[in-house]
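First, one chain by itself: the form predicted on its own, in structure tokens.
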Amino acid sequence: MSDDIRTLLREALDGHDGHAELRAVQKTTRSISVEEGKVEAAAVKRKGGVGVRVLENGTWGFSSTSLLEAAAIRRALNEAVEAARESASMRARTVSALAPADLAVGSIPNPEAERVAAIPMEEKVALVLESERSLRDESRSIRSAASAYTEIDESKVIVTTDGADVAFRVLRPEFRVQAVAEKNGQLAVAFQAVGVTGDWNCLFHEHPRSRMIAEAGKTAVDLLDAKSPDGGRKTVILAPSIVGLLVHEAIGHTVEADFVQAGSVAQGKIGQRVASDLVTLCDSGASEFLMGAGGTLPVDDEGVVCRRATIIRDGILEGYLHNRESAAKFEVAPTGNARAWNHSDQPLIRMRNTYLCPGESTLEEMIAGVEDGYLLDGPRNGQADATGEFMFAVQTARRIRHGRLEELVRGATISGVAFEVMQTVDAISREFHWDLGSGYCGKGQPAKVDAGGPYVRCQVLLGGLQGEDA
């Protein structure tokens, strides 16, 4: 978005008495899906406008407009003020202060977004069609295949009465393939997905498209002959994809400061041991260790420069994720975690890129140290709650016996309480991957996030059969 929009927002705020935030958003979403050799959808959607938030009488008021016009923005500003004044007397809690923050100023260029946006839609459709066709050709056992590509191209301008004045752009492409294999009436499904913040080179740098197609096809076929795992408490090695899901769903949400104030399991635990001393957990607006993390963000939706937030350091709970309001209540610096999906959404405390820091072991050493256990990879679905209790399904699990990888098993689930599981961690690999960039986090509104880390050896409750394999 141009500097003209910054000027427009500054002028709309001129003379306003009190704290106000204006956030102009222009978002273009391009999506393509292919199944059975046919393009099922090819769409371009555009949405934009200005979100207006004010702090009046200790109360937030919000309004929005889809018009990038001075009169419409001022009208929305007045509506937000009126909403705050009318609701102030009915609020159980008021906002006494906002924490001082490092507020962003200037325009942040993004040449990567320009490069991807310039690629014709026809070329993107061709890539998805060819991917689906290649996946079907991987094996005669593959009965159906699907491929999809999505990109979210988002430009924002944020101007506040206390000094934020910034324009930036992020582009997030995603690619996925799915194979369904069949044998004697039995079906097995496998998928591969990747999502990044960056261009196509970044998208396929860590996950080459040909390898994703081959792995999806092979996994679906191999799962047809896989049996169920033994159930019970097991030593497992979690791949970065499972680590990412665990730290996001079962830990990350519990340390979002609004959930903490509502009574999450992390409440009151600052300074307490919640994990093995091998565990350091962070959330960052930057893409740490490797490029392209899907939740990368230079500035949050309050205009605060995003910084790394250390949640757990050497097993000790060190901090929470904050916006300016919660940071003032906890008397800490804001972490840059206020995020809104559209201009018509209010900013909420959300994660960005959440990760476990690498350790000192190799994966080979970790496997060699397991007498009887499993290597788990590929999150499928699951749930977690404010207590940190979780249950996740796993796409692939390989048995480990006497320090060696053996047969593939299917239908595995893992469960436990996240902080208890983290206290059983006895080895962490040097290898690190981002692995959840193709997903969306839900908290009343979507958010693009990422999560990952190294391989982690720990104890979990593994779902499966008690006794002999089926």
Given for the second form:
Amino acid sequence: MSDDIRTLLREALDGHDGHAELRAVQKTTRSISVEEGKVEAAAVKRKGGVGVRVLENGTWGFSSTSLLEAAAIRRALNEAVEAARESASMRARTVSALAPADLAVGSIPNPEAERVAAIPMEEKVALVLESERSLRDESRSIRSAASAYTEIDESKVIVTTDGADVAFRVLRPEFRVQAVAEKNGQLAVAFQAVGVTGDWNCLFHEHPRSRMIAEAGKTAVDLLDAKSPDGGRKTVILAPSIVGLLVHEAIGHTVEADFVQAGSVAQGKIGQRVASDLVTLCDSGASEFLMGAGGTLPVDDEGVVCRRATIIRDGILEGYLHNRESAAKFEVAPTGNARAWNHSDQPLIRMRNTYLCPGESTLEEMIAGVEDGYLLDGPRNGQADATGEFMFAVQTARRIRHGRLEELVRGATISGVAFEVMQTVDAISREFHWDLGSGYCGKGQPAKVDAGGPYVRCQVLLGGLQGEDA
Amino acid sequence: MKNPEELLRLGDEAVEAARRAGADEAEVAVTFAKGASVDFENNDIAVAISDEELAYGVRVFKNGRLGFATANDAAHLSQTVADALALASTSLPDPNNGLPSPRPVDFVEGLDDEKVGELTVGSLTRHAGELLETVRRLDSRPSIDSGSVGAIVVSRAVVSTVGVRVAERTSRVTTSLFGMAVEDGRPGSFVVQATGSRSADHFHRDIESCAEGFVAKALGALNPGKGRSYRGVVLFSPQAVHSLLVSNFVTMISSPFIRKGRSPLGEKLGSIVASPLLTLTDRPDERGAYGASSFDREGQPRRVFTILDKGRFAAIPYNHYEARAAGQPEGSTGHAQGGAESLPGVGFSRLDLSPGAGGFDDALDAAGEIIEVTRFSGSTNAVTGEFSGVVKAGFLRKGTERRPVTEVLIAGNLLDAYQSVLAVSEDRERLFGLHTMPALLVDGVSVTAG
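Mind pulling up the form predicted together with its partner chain next to the form predicted on its own we just looked at?
Full assembly next; the chain just shown is listed first.
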């Protein structure tokens, strides 16, 4: 988006009395999906406009327009002011102040986005077609295969009455493959996915495409012969992908300041021990340790420069994730966690890249220290609760007996209460990976986030079968 | 406000532009939504929103190749048509690609209440205050993390080069609450409650219903204890019946899933695949009903559709593409699903699982001490039927006595579960204003307690 848009937004705010934020967004999503050698979908979606948020009489008002025109923006501004005024009388606690913040100014260049957007669509379609074909060729047991590529190319301009005035562009490509294997009428499914903030070198740097295809095919075939685990409380080693899901779903959401104020399990626990002293947990707008984390963001949707927020330091709860309103209530600096999906969405407190810091162990040492347990990798999905209780489904669980990796099991799910599980952590690896970049966090509106960490050894409740099938 | 006639004109303009640009066939779906809402956060009003948005999607076919593009500004129409045609040139030909011919549409009555469009942020704020106050009056322990009351009027149209040209205006009022109860500083599980109606006259009723449901669920999840491990009978609430059992069943019998060779029920049409106690029907054409509509994403008429008839897999839903791919001479069943910004998929709008004919309470008593699943949070695999996950806000139940439990996981296979239904409740619940579900007693489920 050009400097012209910044000028347009500045002019629309000229003379406005009170706090207002204008956010011009142009989002182009290109997606291709292929199954069985057929292009199931090929789409270009363009969505753009200006979101307007005002603080009037201590109450927020919001409106938006899809038109990048001065008259339409001013009309949306008036509607937002009117909405705030009409609802102010019923609001019990008005917003008395917003926390001072490091507000972004200037244009942030992004040459990586230019490079990916310039790749012809034909080349992207060919990549997805070839990937699906290669996956089908991995094994005769592969009954069906699918491959998909999506890129979200987003440009934003944010101008506020108190000084934010910034333009930036973020591009997030994603790639995924899925295999369904069959043997004697039994089916098994496996997938591999990666999503980053950056270009294709970044996308396939940690996850080479050929390796993803081979792993999806092999896992689906191997799962055909796998049995279900026996349920109960177990010692497990969580791979970075599962650690990422755990810290995002089961801890990250409970420390979002809006959840905290509503009564999440993290309320009132600042300064208390909530994890083993091996555990340090952060959320950052930057891609720490390795490049390309999928939730990387220079500036949040209130125009605040994103900074690293330390949530747990050496096992002690240190802080929450904030927007400017909650930061003022808690008398801390905003962390740059206010995010909105489209121009027509209002900013909410959301995570960015959430991670557990690496430790001192090797994975081999951690496995050797397990008498009876499992190595868990590949999240299939997961949810968590205000209590910190979580449930994650796992793609592959490998049994550990007497310090050695043994057979694969299928259909494993794990559960526990996050702060209790974190207290049982007794080893953390040096090896670190981002591994949640292909996912979307849902909280009324989607958000691209990433999460990850090292391998972590702890105790969880493993779901499995009871009785004769166990 | 863009009314249905204006949307039809925009659709006409777009299909003509696509034809001029070289498309063999083109279809344009357009929606225009105008509404307002008041959102909650932390037991208070957080923000008032007044909004409107246009969206349209252009689907073109050129030499049997598909291209699709969307935008939200009518000024970008030419660019969007060009995007769709450019994509078609990169795609592969498919003999099943194409558009359905027009069919007569019987318009469902009562889907648009003019009073909904007259609701202002001010009046919605008063409804929001009523919802907050009702929750507080019922009990002080529930805490509202988020939620909203809203009113929206949506016009939509579908126009194509093969003669489809239909439009409709609908209205809806909605309430939703998300949060948990907190007692002595200890939170219970998250609970969610939502309602939807077509008429502004139902707002007060919906507010009462939303508040009462939210409070009851939130309080029920407080102070949970331990469950027990066993393999046997589990009671699924209407919400769990829908989210676990029914939603996966409709995935298994959807035509794309069957075409791709993923469905374990792909070869079972006409066979008994579930207990004879189960009959599942889609009812998209109920007068005045939330979720009802007159035509699908491709402009084809919707109608009552029985999916499961006393345990027999009765019919497969199709959109136009899937019907051709399956060699169905009758074509689409009116189940093209999705909005203007997505390609037509296949799905249902208002599912109805028939109530039981009696004996549910006796079966519940006979089951002994069992787990009641209020909400299921876990993993399901529609390819294999396997499921495993956590029981949220669940209970350990013996007859009518029950106490809340935590850290309870259930696992099993859905294909077995459909056959192992012991009883169906006579009482049913309307979920989110859409689907109507009874409770089910299901045998053979593995329960693991922490």
